[in-house]
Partner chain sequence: MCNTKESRRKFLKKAVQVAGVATGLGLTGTVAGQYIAFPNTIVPVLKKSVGMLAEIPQGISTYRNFQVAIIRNNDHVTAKSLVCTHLGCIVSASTKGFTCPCHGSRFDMQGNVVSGPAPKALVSLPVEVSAQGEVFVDIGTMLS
Amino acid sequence: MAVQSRGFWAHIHAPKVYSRSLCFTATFGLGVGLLSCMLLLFFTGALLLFTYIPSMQGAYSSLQEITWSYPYGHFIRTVHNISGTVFVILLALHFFRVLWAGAYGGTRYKNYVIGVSLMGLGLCTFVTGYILPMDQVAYWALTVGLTLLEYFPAGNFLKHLVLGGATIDTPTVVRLYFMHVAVFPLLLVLLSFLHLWRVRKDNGLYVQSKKHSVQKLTADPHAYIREATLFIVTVIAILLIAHFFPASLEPRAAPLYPPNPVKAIWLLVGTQELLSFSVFWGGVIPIVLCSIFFVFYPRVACDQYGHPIQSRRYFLFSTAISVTAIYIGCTIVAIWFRGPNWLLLY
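Just the structure block for this chain alone, the form predicted on its own, nothing else.
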């Protein structure tokens, strides 16, 4: 009767959880933080839908109206922007935690692949949302992004699929808008439910310490209180950041007056830096090798019982940190040390 009384939540959350998984250092609350950001993004995004006009001319004008004419419009837009940025950061941290914990062995490998897919979808959602204001920065970032696509397999097809014509115009905005508010969010929700279901099916969160493996506590109230607290803390933190650091609105897009240099958004400008050295060795090869390595290597990084082999776990985690550090370095160089004509500033 107790399980039935919880209704819907009985199918989402396991009735009992490992005591070790309730410790903050076990997960750092990253999963709850990601869920909090998703809910904030859906809520604020739904409010923005009432005013945003998906057209080349209407996009920027509607953002101006949201920012300066509607009560709390600027604050809502800022919360939406900051939630997206925090979501991307937490995605990366959550990925590192999974690699460090070794939560990818045995039956958990399927959920690991689902998690990697969720990370890709989250990045795509962030990028499409960044472009929608159609201000000067977004317009030229989209121009660079579409150019980068040409260097990858099926890139030309994807470029024309996004463009919807010969140049960036209203069909482009409509397609990006549809992907941002319908396609990617729907896939995110479906895969998130599948991801949570797999966690429960795999007997809860992965526990490294065997001495805690048989000690379980009821989720209600032990897990629920902690998760609710983390949710409230995350939401308050994002609201405070939005209050003190309001989002800016760049000038309207000017297709006839490109900035020099033209740079992609901060999430992709590191890729632009790598491609400036070599399209093949700086772009295609690293992306292909990283994709293959992080999808398939965890499969062989565990023993026959699905437990991570310590040396291979360290190697996998160290590789992820190294790749991230290199990409951050390229991003820093591209943002602050590239001047006109993409020349290095000394």
Given for the second form:
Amino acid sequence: MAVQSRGFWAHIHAPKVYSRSLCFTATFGLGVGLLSCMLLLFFTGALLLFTYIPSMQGAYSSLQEITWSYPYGHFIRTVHNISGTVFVILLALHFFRVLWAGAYGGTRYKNYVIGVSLMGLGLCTFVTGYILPMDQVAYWALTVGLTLLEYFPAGNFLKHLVLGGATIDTPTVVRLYFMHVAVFPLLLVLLSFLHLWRVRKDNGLYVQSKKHSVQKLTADPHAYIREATLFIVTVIAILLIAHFFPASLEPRAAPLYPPNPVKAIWLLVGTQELLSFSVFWGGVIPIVLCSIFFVFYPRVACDQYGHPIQSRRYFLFSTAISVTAIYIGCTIVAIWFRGPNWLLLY
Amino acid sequence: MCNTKESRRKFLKKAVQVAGVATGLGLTGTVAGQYIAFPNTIVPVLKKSVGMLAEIPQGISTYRNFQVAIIRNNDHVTAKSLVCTHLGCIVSASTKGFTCPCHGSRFDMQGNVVSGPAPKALVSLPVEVSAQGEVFVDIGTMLS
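Given the form predicted on its own above, what does the protein look like in the form predicted together with the partner chain?
Time for the whole complex; same chain goes first.
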């Protein structure tokens, strides 16, 4: 066959890919799942941009209109909401898969750091989006989050960067809105492209080894068909979840009346439980230590050829699993065992 | 000789580039940071009237719009900020003291920590009783 000219998008893949990387268990399709979520988030987010009003009073009112008046409004908001949650969960799973595979050695360390940055950015986007409805849960999460920032270095600077005034008001909403719809998504897209480009640059998803055959297949159609399938499966799964679990809207923010108990959404309520022990030991220390550990440890977990040393690889993976297990434990306690005044129910 | 010269030139070029980029980013960052994170916290009136002393009941009474609790013990009046010293939620008052709904900190009648994650007592606010018996609380210390 004559050499065909390849379109712009075709350059995301090399013309030929390792057959091993096309096995489902190689990646569990987590990267493609994340991209699918991102596409859904951009589409539903763009729709919500038409109706959301970034102001202290307008935010909640527009959310009410989106939810109860606009045709398909509640569904679109729910899909955005669910895609965001699934995005964060897939981020964690993608991270675990990489840690288990030890896919951070040698030249791939660069892409690992880009991936960790993407994870941070994803969380930032998630958290800023969670605040935008300006309902009770959002308001008190923001109050707590802003005070929590003060405990970090340059915290006062960060706090005023978000706050934009003496108290939580329209300037705060505008800032969070701008970050959620412009700053973070732009960085996410840029870094995602860099992330995909580096996969190609690092010669695909696998380091060549003598143990396995290095059979290669053309990306068109072998990779495309799998990616398209994964995309469709992810979208259908999210639409189904959205159908059965419509997004809730708590009462309008009442700055002087926190509900008792006020609980964060389930994905973040573990943090609340940790903070109820201590801000320093439950908030600052875990965040700082985990960031440093997961960025720098993979660098020293590999030998001079960039292959992970087995014991260190296991150590890294089990640390990640332990941290997650503790977090899930805290989440369970916070959801089912905390009552008014955050007291234990049993 | 030639090599040394070349590597020196390379090094100087790199150094100038790095210094240039660092200065540029530093200056832009400082200007942008100062602009965005300006602590625009102007508080016009700091002293708030909470009513006449004679009308304030014994024990704790809360003035949520000022985020203040007035604690009256006979004719002795003190004021505590209702903002939790842990992470900034609004504590609620009971006959025993104060509790925070966010992370479960508990404070006694004087605002001292009884249990929970709060690192220090609720902030005391200056109280003034005028000659006419009107009680004023200075909420400025809370906002600064």
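Residue numbers count along the first chain shown, from 1. Predicted model only: the values in this text are computed from it and were never measured. Between two forms, the rigid core is the largest collection of C-alphas that superpose within 1.5 Å.
Colleague: Taking 2 Å as the cut-off, check whether the CA of residue 136 shifts that much or more between these two forms after a rigid core fit.
Modeller: Moves: no, less than 2 Å.
Colleague: Inspect the rigid-core superposition and answer whether the C-alpha of residue 332 shifts by 2 angstroms or more between these two forms.
Modeller: Indeed, residue 332 is displaced by 2 Å or more.
Colleague: For a quick test of reading the superposition: does residue 32 move by 2 Å or more at the CA between these two forms, rigid core aligned?
Modeller: It does not reach a 2 Å shift.
Colleague: I need the CA movement of residue 341 between these two forms once the rigid core is aligned, reported in Å.
Modeller: A shift of 4.1 Å.
Colleague: May I ask for the C-alpha shift of residue 288 between these two forms, in Å, based on superposition of the rigid core?
Modeller: It moves 2.3 Å at the C-alpha.
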